[in-house]
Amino acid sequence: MSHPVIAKGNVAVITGGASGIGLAAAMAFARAGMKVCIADVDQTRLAEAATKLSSVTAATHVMTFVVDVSRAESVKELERAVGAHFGGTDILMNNAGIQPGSTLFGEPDNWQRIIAVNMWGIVNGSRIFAPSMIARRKAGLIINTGSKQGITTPPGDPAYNVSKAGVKAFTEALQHELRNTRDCHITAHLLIPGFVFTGLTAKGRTEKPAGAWTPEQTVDFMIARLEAGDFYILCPDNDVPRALDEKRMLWAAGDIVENRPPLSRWHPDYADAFAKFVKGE
C-alpha cells in the first residue's frame, strides 16, 4: 500500500532529482507506475538518473529539466515545461539543497547561495506550482525537504540552519493555507530526513558510515508516513532513534520556556542537566 496520489499514470516532479534522497524518490514514483520529471542543475548528472530511471519504466514516461531553484522564472519554465509534456503536476517534491558549509561572520556568497537554493527553492517551487496543482481539483502531495538542523539548529553552520528553519516555518504556513483553501485537494508535508548518505553528506567518504541510513531507506519511510498522513516526516537513522530526536527538539523548545541561554545543549553549564533529560531523569 501506499499513497493513493502515489498511482500509476499520475505525475511527480522532483527537483534535486538527479541524486540522492531526489532520485530515489523518482526510483520509487516510476516504480509505482508514475510519470516523473526530474529537475537539477547539472545536465550530465540529470542523463545519468535518466538512464537509471529508464530501467524502471518507459523512457517516454521519464523527463529532465535544468532549473535554478533560486531563480524564479526557471521555476516557471520547470511548471510550464511539465504541463507541456505531462499535462500537471500531482506530486511536487521541493528537494533541491546545497551545503557548502558557512561561518557566522564569513563567507556572504555561501550565505546568499544557500539560503537562495534551500529557503527560495522551496519558495518559489510552492508557490508557483501549487496554483495549478489546485485548479486542477485532483489530490496531490507537496513534499518539502527540511532538516533537522532547521529544528534544533546545532552550532557550526549557521546558514544552513536559518534556511531549513525557514523551509519549517513556510512549510506549515503552506499546509495551513491548503486546508483553508476552498475546493483543494492537495495537502504539503515537512520531510526532516535522519543522516543520509548522499554526495551532500558524504565528505570524501566512498562507503556509507554504519549510522546511516541510505536515500532508498529515506524514501520507503517518506512514503509509509504519507500513507499514514503524517505532516512532519522526521526520520530515524540507524544511529539515532526518533526518541532521541523528540528529546533534543523538545529540549530546543525548553530553552524559550526555560529561558535559558540559546543552544543551551552545547553551553557546558547545562551539560548534565541535559545528559539527565535524555535519560528521563
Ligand SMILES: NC(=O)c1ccc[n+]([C@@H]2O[C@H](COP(=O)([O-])OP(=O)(O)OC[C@H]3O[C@@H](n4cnc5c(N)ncnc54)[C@H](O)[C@@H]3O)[C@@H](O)[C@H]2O)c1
Given for the second form:
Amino acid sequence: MSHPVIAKGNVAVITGGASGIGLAAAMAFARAGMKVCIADVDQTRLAEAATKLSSVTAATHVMTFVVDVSRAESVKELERAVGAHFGGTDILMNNAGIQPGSTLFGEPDNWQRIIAVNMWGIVNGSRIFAPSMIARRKAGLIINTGSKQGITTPPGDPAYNVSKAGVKAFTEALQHELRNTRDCHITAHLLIPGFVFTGLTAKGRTEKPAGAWTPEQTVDFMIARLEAGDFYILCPDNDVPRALDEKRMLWAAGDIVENRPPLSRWHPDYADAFAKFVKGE
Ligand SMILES: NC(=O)c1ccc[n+]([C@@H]2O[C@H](COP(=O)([O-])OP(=O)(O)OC[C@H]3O[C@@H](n4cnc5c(N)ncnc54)[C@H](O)[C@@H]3O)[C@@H](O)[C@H]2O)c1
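Same protein, different state: after the form predicted on its own, show the form predicted together with this ligand.
Now the full complex is given, and it begins with the chain already shown.
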C-alpha cells in the first residue's frame, strides 16, 4: 500500500464497520498499521468484528463505537470519542447503509429510514468530521459509499435509489468545497461498489453468487483507485465489467439529451435500441 494517508499510526473511522465492506476496509487499514474505529448500530456484530481486528493488530489500535449515523447527535458523540481516544481522524469512511426494500406508494417508514441512514448518515458524517479533519492541516480522506443504483436508478427500490443519488450529489459538492478551501488537505471520494456478497445482499444465501465480488476484493480495488487519485471509485464485479457500466451510465444520461422517457433502459419500446447501444452498433 502506498497511499500516504493509509499509513502506520494514522486513524481510520468506518461507519457500518462491523460487517461487509466496512469491516473489510477496517481490516485492510489495520493491516497497514492504522488505528481503526469501527462504528456501527449493531453492538453484537461490533464486538465480533473487534475480535477479528485484534487478530491483525494490537487491541489498543482498535476502538468500537455504537452509533446511529442517521442521528447527528450520535455522530457528534462518535467524533468527540475518536478525538479523545485517538487524537483525530485521518480517514473517514461513511459507509453505513441499509436496503430493506421499498415501493413507490408503500412502506412510508422504509422511505424515512432508508433516506435517514443512507443519505443523512453520509451528510452527518461528512459535516461533523470534516471541519476538525481540515483543521489538523494534514492530508486525509473522506470516502462515502454510494451505489450504481444512485446513478442509473433502476426500477425496484426507489427509496434506495433516491438515497444513493443524494450521496452522489452530496459527495461531489463536498469534494468541490474541499478543493476550494484554503489550507485543506482532505479529499472526498465516492465509492461505487458493484454487486458485493454481504449481509445487505445475501438475502438468505450462504454461498457467494458467482457474479458477486467479496468485500475484500472491493476494498483492494478501492485502495488501488485511491492510490491512483480517483474521485469516482467505480467497482466492477464478476458479471459487470467497467465498459458495461459506462454504457449504462451514458444511456441514463442520454434519456435527457435524447428526450427519451425516464428509465428508457427498462421501457419495451427502447429495448432494441439499448441492446444495440451496448453492442456499440
Ligand atoms: N453489497 C453490495 O452489493 C453493495 C452495492 C452497492 C453499495 N453498497 C453499500 O455499501 C455499504 C456497506 O454495505 P454492505 O454491503 O457492506 O452491507 P452490510 O449490511 O454488511 O454492512 C452495513 C453495516 O451498516 C450498519 N448500519 C446499518 N444502519 C446503521 C446506522 N443507522 N448507523 C450505523 N451503522 C448502521 C449495519 O449494522 C451493518 O453492519 C452500504 O452503504 C451499501 O448501501 C453495497
